[in-house]
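Given as structure tokens, the chain that follows is alone and in the form predicted alone.
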Amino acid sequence: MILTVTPNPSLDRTYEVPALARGEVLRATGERVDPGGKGVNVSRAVAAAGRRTVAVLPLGGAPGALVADLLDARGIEVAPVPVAGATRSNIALAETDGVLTKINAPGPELSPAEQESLLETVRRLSRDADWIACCGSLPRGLAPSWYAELVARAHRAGCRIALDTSGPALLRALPERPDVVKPNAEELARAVGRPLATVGDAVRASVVLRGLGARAVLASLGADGQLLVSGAGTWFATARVSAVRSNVGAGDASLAGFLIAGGAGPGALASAVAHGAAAVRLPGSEMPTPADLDPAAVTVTTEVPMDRVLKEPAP
């Protein structure tokens, strides 16, 4: 079982539109409304595989309660935590050239009782899971170290922690030693302070996080492939994609996928890159199944091209 946390789950409406135009009426040309957050992403991607997976969330009011009416739709168990403030919700507009607006809403703020009834609910369910995969931002009212305690109490009961978190979320937990930590470019470069313009760069900033306390990084360099940087080597693996549709999702679905094959190593790198690569061309949010993997389109290999410049720079 995979159980997955997420602080600041969201209501999620995606739009597809032609493109934007500011101060036009835009007529949207599809419409989807899903559960949001990276750690429900990663459930729903979890789900689609055919595996268990539990979702703890704090929801709230209306958009909550459908959140949680969604989760079950779909088979994933949910374990909520009961807040005062409403779920926020969340719009994306995704154009046809594959650009994605997205507006998030900043969320409910969590007492300190909210807050510590949902480390509890963690720490009950931990016993039976294979992984925990902290996910997303902290609403307000959670304190940076947050997901270090949650790390900290995680590891004392024996679990294995997945973190997919930026910014001072995320280096106050790296000393705790998270198994895996998963940051795209803009995340790493923001860790340790400076820019990526290579992928000998995101190699060795992976490898300062690791000095920090991670004990594997998995890093998403979005067009231009992934990095697993671990005490057992360094991996490089990208994918032959035909069309973007949406890349709402995609890292989570990655993750899924790294976890679902063991989370760790080269199979489990290859299986990350082909669940990504499934997820952006499906619509909106969606989460691939096994039959939208294309495992062949994966290539993994230990000789990183450290000089190749990236597409997309991390500034």
Ligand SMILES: O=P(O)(O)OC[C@@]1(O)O[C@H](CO)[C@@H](O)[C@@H]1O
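Since we're looking at a predicted model, the values are computed, not measured. Positions refer to the first chain, counted from 1. For clarity, a rigid core is taken as the largest C-alpha set superposing within 1.5 Å between two forms. First, how it differs from the form predicted in complex with this ligand.
- After superposing the rigid core, the C-alpha of residue 307 moves by less than 2 Å between these two forms.
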The other form holds:
Amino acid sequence: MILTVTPNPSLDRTYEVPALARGEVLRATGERVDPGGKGVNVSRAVAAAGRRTVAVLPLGGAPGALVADLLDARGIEVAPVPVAGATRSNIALAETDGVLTKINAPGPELSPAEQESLLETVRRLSRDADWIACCGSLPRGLAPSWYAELVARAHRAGCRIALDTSGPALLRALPERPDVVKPNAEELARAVGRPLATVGDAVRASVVLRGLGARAVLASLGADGQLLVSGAGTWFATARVSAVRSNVGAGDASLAGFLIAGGAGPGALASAVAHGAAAVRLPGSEMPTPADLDPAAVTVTTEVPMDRVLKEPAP
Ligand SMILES: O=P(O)(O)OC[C@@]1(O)O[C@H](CO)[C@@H](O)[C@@H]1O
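Switch from the form predicted alone, shown above, to the form predicted in complex with this ligand and output its structure.
Below is the whole assembly, all chains and molecules, this chain first.
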């Protein structure tokens, strides 16, 4: 079973608009609502692959009830932690040319009792979990060391941990030796405090994260592909993608693909890239099913193109 933990879930509203114009009233040509948050998306993709998953998430207010209903309608098993504050709503504005602008709300502040109840729920479900995926930003109230504590507890329970977060929450958790961390290029650049201009820069930054404690680094480089840097080796993977519709949740689909395929080595990297490439062809944060995947479009190699200049460099 893959357990996911999303301390700051969201109701994701996506509006399709012809083009953004500041100060104007924009008329959306399409809209959709998804249950969101990074761990929630991982659970949706794992469930779409027919694997068992449970999503642990604090839920509050009317948006929280809607997130629960939407997950229920999709057959996703949820372990809700009731909280007093309302679950946040995050907005994505998707322009016809593929450019996406996202507004993420801060979310409710969790009281000490709610934080403890979240940890206790994870502890209770840990015994059935092969992997725990801890994903997304921390809501107000949770200390930057919260994921570090979760990783330490989960390791004591014998689970493997995938961590997808950024900034201080990521850096503080590294000494607890998460089994895999999944930064994007920008998060990787921020973690090591230097820009990434080439694939080689991303490899070197991933090596730094391993030096700080991460057992493996699955780095998503957007249109440039993905890297897996682990004790067993370094691999680089790319996929042909025809049309990009929405990249919201593509990283989460990738992480799900990686964990579904065992969470280590080139086969898992290939699955990660196939899931990420399928997700960007789907609207909003819709997660791919096996029918959406095109494994033949994926290339994995140990010959990492170190000098290749990134199409999307990280400042
Ligand atoms: O604010 P966070 O926790 O960093 O990210 C939240 C979020 O942007 O991540 C998912 C896409 O990865 C969305 O479902 C959700 O809105």
